[in-house]
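One chain comes next, on its own, written as structure tokens: the form predicted alone.
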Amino acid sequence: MAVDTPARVAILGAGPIGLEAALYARFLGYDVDIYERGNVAENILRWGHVRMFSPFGMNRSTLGLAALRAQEEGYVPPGDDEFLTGLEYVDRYLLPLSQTDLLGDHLKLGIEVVSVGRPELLKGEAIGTEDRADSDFRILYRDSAGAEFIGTAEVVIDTTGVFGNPNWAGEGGLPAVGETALRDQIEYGVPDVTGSARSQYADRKTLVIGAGYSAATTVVALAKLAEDAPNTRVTWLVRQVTEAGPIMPIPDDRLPERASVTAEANRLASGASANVSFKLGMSLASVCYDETTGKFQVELAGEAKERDEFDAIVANVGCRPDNRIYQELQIHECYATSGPMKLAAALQGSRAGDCMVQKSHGPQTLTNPEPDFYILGAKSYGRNPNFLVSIGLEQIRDLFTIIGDREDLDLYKTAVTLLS
């Protein structure tokens, strides 16, 4: 619904949808201040060795490059046509977007937002109306120190993503048994295997379980780091496959980076390697850790069970949204991916293969039925992996429309006569 500048926009998380969210409300006269539990753009920081499937052109927004010219004259950007690494994107855009005399001062590093409330009003109360927002958010949130604060705002954008909460690798999507107490030892992200992590790695026995693209980018890490390290072995574990392999190729893919990953993980799941074992239709059954070896017993369940150790455990099973941010809030969630069902509903009536035909689905898209208060960027496809900047800095526009009250605003093509 409409609200009037100057309103407080709080704004959780400060990577890149986040910060375009602020830079977008800051240049409409908005009072903001973005929460982060750590670092600006720390989840892509976790992965910032790989190399980006989409170029830079689609991950930055006309906005932001006015507010970095506007900061510093001399300030270059990436083409538009570069692949950046997650850690080149955050060092050459990101960071200083966030330094910028819009967003500096409205930057709380460290800062983790334990949960968002009404405070006249319970989550089972005026229900479905707008009534709820005669009574602003209020916000406890929690410093590194561990000490509680509150804040209120008058909207907040959840923009926190999913990464830093990933699924089990278990059966089923479930955790399996052992999996909950060695949380903290398998690794759920993308290690750097050829660099800072390659000693974990390097002439060791490896179990990656998963089969999307960040378990095919560990896979073909693994499988070069064997070229240097011969002794280098993985096991690939893949519930389910398609005729051309574990990754389906999509025709005339326009990224090359995601074609070239594809290629060479089903050529190494169809045996071009001898340090990759690839097993079909099996799941994680059991595991567990022996103190003794440093190794991880585990059990594999399929057609037929099978026992092996492993040196490392790898589980790039997806990420799902952390709703306990809004759990005192009328969110209506959709009961298959944990996003918000309105945006669930239209994800699922175009399914599409290749996120790169995806588009966004308009400003009633991103509403709830708590007032004011709405998801956006990956957490706004909830369990989908779909997601790319691009839909962000869309939702983002469609958002302030709803915001500003006006249909036509669109500061992205104002911005590109800042530019000219």
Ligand SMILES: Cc1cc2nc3c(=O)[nH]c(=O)nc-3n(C[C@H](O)[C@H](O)[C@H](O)COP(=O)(O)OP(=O)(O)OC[C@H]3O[C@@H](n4cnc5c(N)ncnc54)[C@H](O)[C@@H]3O)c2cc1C
Second form
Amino acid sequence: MAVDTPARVAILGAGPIGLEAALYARFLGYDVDIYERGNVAENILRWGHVRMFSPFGMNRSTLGLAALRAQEEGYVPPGDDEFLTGLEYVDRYLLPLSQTDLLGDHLKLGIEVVSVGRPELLKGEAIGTEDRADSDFRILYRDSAGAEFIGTAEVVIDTTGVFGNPNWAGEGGLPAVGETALRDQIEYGVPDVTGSARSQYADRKTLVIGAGYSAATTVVALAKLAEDAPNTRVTWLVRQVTEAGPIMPIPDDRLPERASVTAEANRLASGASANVSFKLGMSLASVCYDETTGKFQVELAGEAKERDEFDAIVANVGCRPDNRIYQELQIHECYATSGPMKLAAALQGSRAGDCMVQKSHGPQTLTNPEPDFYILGAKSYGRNPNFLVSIGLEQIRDLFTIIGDREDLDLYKTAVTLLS
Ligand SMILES: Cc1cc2nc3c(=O)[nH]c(=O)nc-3n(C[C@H](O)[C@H](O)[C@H](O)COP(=O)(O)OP(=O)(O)OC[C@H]3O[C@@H](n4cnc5c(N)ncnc54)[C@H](O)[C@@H]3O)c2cc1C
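So that was the form predicted alone. Now I'd like the form predicted in complex with this ligand, please.
Following is the full complex, with the preceding chain placed first.
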């Protein structure tokens, strides 16, 4: 709902969408607090070695460029057609943006948001009414030493992403037997196997689970590592397969990085490398770690059962939103994706194979029964992995037409004139 300035807007998470939303709010004159549990763009830093498949022009806003130019006349952004690694994106755009006068003093790093609620209202009270907005939000947050504090805000935008909250690797999305105890020893991210994590994977045997772009990236990188370290072995576990292989190619894909990873992963799955063994229709049934040998003992389930042992396990099985932050608020979640319901329904109705052809679904799909609480960015897609930064920028523009109560409000368009 519309909220006049000066009101306090709390942004949860300083990833690209949190920073861009904070910037938009600052330009409009809101007071902003950005709570970030790690460093700026912490989640992107965790896969910083991976080259992004969307060009920089899709990953930055005109407002961001205008803020950076206003801060430092000599700022030279990456070219719009450059394909940056995650780390380059942070170093050359997100970090400088976070340090501008507009954002720098509003950023609370090393602060984890634990829970958000309304001090005078329980979850089940004033159901679905705007009366709930009479009581400001209360934000419980924790610093890195474990001390807890309370913040307040009139508007909360949750952009905490999903990357830190992986799915389970077992059958049917359940934890495999033994997996919960090994949560910290199994790798759920995209390790830099040819760089900083090389010693953990070179000439060793790795189980990779999953059939998305992250799994494809991991398998392709491990196969490359095997060219230098020939005893490197990979077993790639996939539940189902398309005609072309585990990764469905996008016809005439306009993103060369994505097309090449897809083609190479499918080639490896077809038996092109003696170092990669592809197992279709199998999943992880149980896992344990043998301290004496330093190896994972696993049982794989499919038509038959198999036992094997591995030096490392990389489970690229997707991520899900952590909804504990808003469990005391009235958020209607989709029963299939765990994303906010209105957007999930719109996404379901517009299923497209290529995430590049998506559009934002309009301001109303961003609203929740809880007034003034919004979920934007990767978290707004729930378990759906197709989110792109460019969609998040559209979401920000759409959201502030509601908060700012102006249907035609578009600071990104206005900023184009500032840049020219
Ligand atoms: C390997 C890989 C490659 C990708 N390539 C692309 C690409 O080419 N193009 C593209 O558009 N997208 C790409 N993505 C998706 C990309 O990660 C998202 O588009 C983008 O990072 C989403 O931004 P976000 O701000 O919504 O969330 P995130 O970037 O995940 O940021 C969330 C932030 O919230 C913080 N946080 C989490 N919980 C809390 C809490 N409780 N309290 C405080 N802070 C918290 C996190 O530390 C993090 O900094 C890729 C993803 C992966 C994994």
